[in-house]
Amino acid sequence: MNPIELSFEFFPPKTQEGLDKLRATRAQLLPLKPKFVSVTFGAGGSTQQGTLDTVLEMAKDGVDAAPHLSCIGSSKESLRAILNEYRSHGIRHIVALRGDLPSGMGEVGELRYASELVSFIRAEFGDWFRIEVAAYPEYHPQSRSPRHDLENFARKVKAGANSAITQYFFNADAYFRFVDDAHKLGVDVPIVPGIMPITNFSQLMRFSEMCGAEVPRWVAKRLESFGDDRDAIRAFGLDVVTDLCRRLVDAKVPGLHFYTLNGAAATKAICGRLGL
């Protein structure tokens, strides 16, 4: 058994090749046993039914899959009708989301915020599904202030939220740091780490830059003088994301949840280092 549980997000693929990849990947990270996978839903639902296929084939295979719901350029009757789709084929499990608006979109729909959204599953649903929410370390990149940050997820969790997963980080003391932030503010529900393992440098600085992760700097100019050595970057990022998760799983964490990209190998080598 696990000493600490294990989570993955894949995204829903857009072709033959990608569904054989997504396929593979997690025929060699179902082992691990993880407590459950999400499937990601692209900007104002751009991805719903492949979202749903990719759920539905999970839960298929006996995981317990939580499709990913984002509120944002939804109205009510379209995210009603979803949730509903959901429910009928049993899945139980949904990560709720603020989401962004798709380009060219301007209309906000009728949910603004991820909070009015748990409110919503809730009165529509009652505990039918379990709902996880998004939380940032970091402070999101469009709130305000890093109170009103918290103040906005500590609503989330009281709308009823069961449980948070992180936006990746490699800063620990981030992490603790929000932690007991929230804690102060009542949140007692478990606020999962979410881990990125680190396989393309290029590509990890744009999504941070998109997210507002900090890469440390230090880890940058590593990752940088490498320049198209993929293996030293994949060696250098395996030792980075190994020590922050090994920290995570001393102080006890609640769990760890791999972004995984639909890759298996990184979030599987990391896994194998700590012995889990």
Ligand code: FAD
Contents of the next structure:
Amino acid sequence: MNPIELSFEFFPPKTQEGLDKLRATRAQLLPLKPKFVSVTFGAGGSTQQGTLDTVLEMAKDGVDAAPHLSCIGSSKESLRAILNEYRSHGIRHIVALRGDLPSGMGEVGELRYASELVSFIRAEFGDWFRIEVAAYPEYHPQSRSPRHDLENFARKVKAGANSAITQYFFNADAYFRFVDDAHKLGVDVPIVPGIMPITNFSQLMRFSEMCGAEVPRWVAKRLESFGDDRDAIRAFGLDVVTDLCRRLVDAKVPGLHFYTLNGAAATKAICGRLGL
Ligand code: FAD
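Having seen the form predicted on its own, the form predicted together with the named molecule:
Complete assembly follows, chain above in first position.
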């Protein structure tokens, strides 16, 4: 029995090759006995079928599989239809998000924020779904202020979320402070740190720029200095992320949620080093 609960995030593959890779990844990660796995959802419903297919395939392995659902650009009717379909398949766990509109895509939709999606799910489906929401220890890039973002996070939880998963971060103090501040606002649900294994420098910098996660200068500089030496990037990344996870585990965080990017090696290596 792992002393800490693990969860793994995947995205729906678009090709047969991607599907084969995901199946191989799953086979390697499921022995770690995750509490649940989750599958991302493209804003506006672009991966709707892929998300459902992937979740159903994973659920067949007997694992709790939670689809992500974003509300931006969608009508209540279409969200209701998706949720009804999940329910008809016996899915009882969901990650509720606002999402981001792809550039050039017009309408915001009927629900503007994740808190409104959580309220909608609770109003229409009662307690059928366990609901996870997103949290941002380094604050959401569009937030007006750290305080405002925290209050919005608390609103989402009060609307009926059972648990939260954070955006990834490399600064554990940002997470600890965020959790303390959220507790002061009356948030009493688990806030599980999201963990991004480091395997690719340019991809990491691109993602981090988009989502507002800070890559510490010393980490970025070291990664950059390795150039195309992928082994050196992976080895250093493994050290950095394992150290972060160790600090979090020592502080008795409620779990670790890995952004696997559909690969097993880095997540497995980190968990192995942690003895999980
Ligand atoms: P919200 O909680 O609605 O917050 C968005 C912004 O609005 C914040 O700045 C917040 O402070 C502000 N805000 C909230 N409420 C109010 C209000 N009432 N008034 C004014 N401002 C307000 N994206 C995808 O497209 N698909 C995925 O599958 C996906 N999975 C994710 C999983 C995790 C664990 C995380 C952390 C993120 C994920 N994302 C995904 C990204 C997410 O959709 C984006 O970060 C998005 O920009 C915000 O979504 P949210 O649910 O956090 O939004």
